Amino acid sequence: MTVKYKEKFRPQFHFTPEANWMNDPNGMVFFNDEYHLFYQYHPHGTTWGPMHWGHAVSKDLVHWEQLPIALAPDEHGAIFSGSAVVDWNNTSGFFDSGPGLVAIYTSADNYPDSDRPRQRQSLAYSKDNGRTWEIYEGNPVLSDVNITDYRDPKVFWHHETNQWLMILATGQTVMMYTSPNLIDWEFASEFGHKAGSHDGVWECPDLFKLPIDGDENKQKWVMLVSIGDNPEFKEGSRTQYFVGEFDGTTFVNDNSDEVVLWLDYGRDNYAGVSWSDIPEEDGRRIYIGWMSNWRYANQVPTKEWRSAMTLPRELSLTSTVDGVRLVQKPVEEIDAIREGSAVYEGLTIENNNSSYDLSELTEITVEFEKQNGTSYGLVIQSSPEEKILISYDVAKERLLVDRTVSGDNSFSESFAIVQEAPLKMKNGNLKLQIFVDTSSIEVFANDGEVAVTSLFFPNETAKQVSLFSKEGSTNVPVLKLTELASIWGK
């Protein structure tokens, strides 16, 4: 019989449904104490169906507990991706006293008579901590008739101007709409006709304002824009995010339009976006995505349940020569599951390997000092014949991440690949931060400025990992190997 949360790749500290399909997450929202995270779900199926609106909550961004579904299929439609806000000051009149929960999700269905998609922004909201929720009598609230792909809006109070502000994702732009009142809305402007990557159609954004260097006189804001599968290229769908300017009407994008700037170099990271309603004493923008991939997501070799949630990862701003850009790291409350660590200091790997043993839960943090190999990495070996191979290529100055034998691939053509990632050594070092669950792998180089995030399903869990360095030697001034429990208990 197999035991529930320890079926076969079931992720051991990354959020999973307890059964069935999942995908982008949706209303992230923090009150009472409570990280509130929905999500795309099938209740009835392990591959994508009917969108309801899955719901977990969090004191501490790391263990879960699942709660029913929150929103179902109505007259208007299915629930595709949106967001949830805290109505601190009743704008929307839904409530008695005091502030209350208001989702903003597409309700998504076919125009009558017809084959063509419809999709239109419709609320809901909570008076129960987000237990029970009543859907907006007036949905939907905003329609485009001109627009087939017109779904997924990130609302969010712009104090600036004192109104709310919704980010929809239009096909192959962003269109921005404010509000007095989450009812009834307005058009402010249009974003992205030629900017970035249009691969695919653009979905998912998201808009919040960080700090540069941690400087809270200077800021900027960030758009994040996901961008769907397209046969004709490679990765399949990723996200890409902005750095510019916005006023509450018109966001300016600090680079040109050709410049891409990619948040996770991985195949595995989509539809992210990031909590409302952190409280100001803590600051941060943490962010969430969907760790998968739509070019293989329903094909994926997991039976009872599909699709995980990347770590929590705190968001931030650097300047580099290229320009302003965005940082991510694993957000402090892992440090709940992290449990007995090896440390190994002061190591010179030459042309011969180093191994050292592994939990099945791990994570390992390493920084290398370039002497005169060409490349450098390690190697996390679950079998002889599986493995996966992280390196970095000193002269093309790339992070490279193989999954290629790294487990069962046999469900798409597009999984065994190599993923690369631009990055510069600091002083002739690099940092990796690496977390290793059971079908997961995400790393963090430098601090964060490069992420890879990565499936893979081995036939057993990782035991082992191998240093290396090719055509000379590279010093290794710590190893730390550190132990994580798993969020489902023994």
Given for the second form:
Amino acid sequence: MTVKYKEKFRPQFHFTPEANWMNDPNGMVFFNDEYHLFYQYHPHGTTWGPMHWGHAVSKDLVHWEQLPIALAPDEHGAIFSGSAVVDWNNTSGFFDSGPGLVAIYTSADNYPDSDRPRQRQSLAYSKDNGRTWEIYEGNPVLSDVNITDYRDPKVFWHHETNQWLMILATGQTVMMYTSPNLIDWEFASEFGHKAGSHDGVWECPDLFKLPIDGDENKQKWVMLVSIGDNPEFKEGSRTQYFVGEFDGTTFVNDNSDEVVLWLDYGRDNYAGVSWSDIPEEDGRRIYIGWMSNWRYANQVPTKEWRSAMTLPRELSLTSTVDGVRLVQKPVEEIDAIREGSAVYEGLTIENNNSSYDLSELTEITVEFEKQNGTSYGLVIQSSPEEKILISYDVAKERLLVDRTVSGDNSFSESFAIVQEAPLKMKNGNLKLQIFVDTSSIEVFANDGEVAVTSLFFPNETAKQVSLFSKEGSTNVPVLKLTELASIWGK
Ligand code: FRU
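Since the one above is the form predicted alone, can you give the form predicted in complex with beta-D-fructofuranose too?
Time for the whole complex; same chain goes first.
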């Protein structure tokens, strides 16, 4: 018998459900010293099915405790994606005294005597820190018979106008609604007709404000929009974002319609949104994504469970020559699982490879300094036949993450691919921070300006890393290999 959490391919420092199928993160909220993570869950199988909300809590965003299912399908249908908030002032009237948690999610069924999907927004509330939930008897609270794709409500308190704000995915756009009490919703505006990418159905939006370059006097609103899989595009499902202004009614995009900004250049970061109610003293905007892709999510070669979440990431905005851009960094709490490091300094890499031993769970931080090499990078090797190649093409200014020979590719024609991100060196330097788990890598380049999140399914775990430089040399001022501990105990 295989030991729980030690099964083949089981991520060791990423959240996975103990068993069965998981997709989108839902209802992330911080309340009474706990980070809640709910998720799209099918408790009776390892492929997508009637959706429930699974539940886990954490004190530190790193170690998770699995809790019983929070919401199960009811007379209004399955429980699709949505959000949760702390109703601090009991605007909903659901709580006898003090604040409580309210979940706002999509009830998904079909129109009566029809196979046309029906998606309506519903509420549930909890008086005991999310341990048990009561379904609001007035559900659904928001519906529209004309719009079929009508889902994934993300709700937040809009301080400037003193009301609840909902952003909802509505086909090829998002719609904004406002409410005084989470129950009665009024249409405010629609965004997106021609803006950004329309390669797939819009899903799982989010909207929040962030300072630019840490300056609280210069703020912008960020809108996240996931776009679903469409066989016409090789990337499958992925997430875009917009930067602009929001006045409580209307979102105005800072960029022209043709500009498409990608949150992640890897194939495996989808449907991510941010935590609600992070205390003001903390002030962070913390994000987590589903680390898979609808193109092959139901086929990946794991047995006992399917899918993991990305590392939780702190989002910020930075100004660049091209405009304001989103930056993401793994949360600092990850420090809790860092163990011993090996540090190598002042290396010069010639054509020949130099190799270093790797523990199966590792954080690699490396800096490259351009000399005359035309491309440089590193190879993470699991066995002689299985490797991931991370390289930088100096002339093309592109970061490449190649998983074509990384392990089991047989489950989908779309899996054996090279992921590419546009990226400029900074004063001739490139910095990479790479998290290697048993079946995923997350690459953060130049302090999180670019992220590439990628699954891989090697038959053996990672064992070695080697550095290379092509057609000339590259300096490596520092290479640091830090062993990481499993979050599931020894
Ligand atoms: C995104 C999504 C959501 C939907 C949920 C269903 O991955 O398609 O739009 O609510 O998954 O599980």
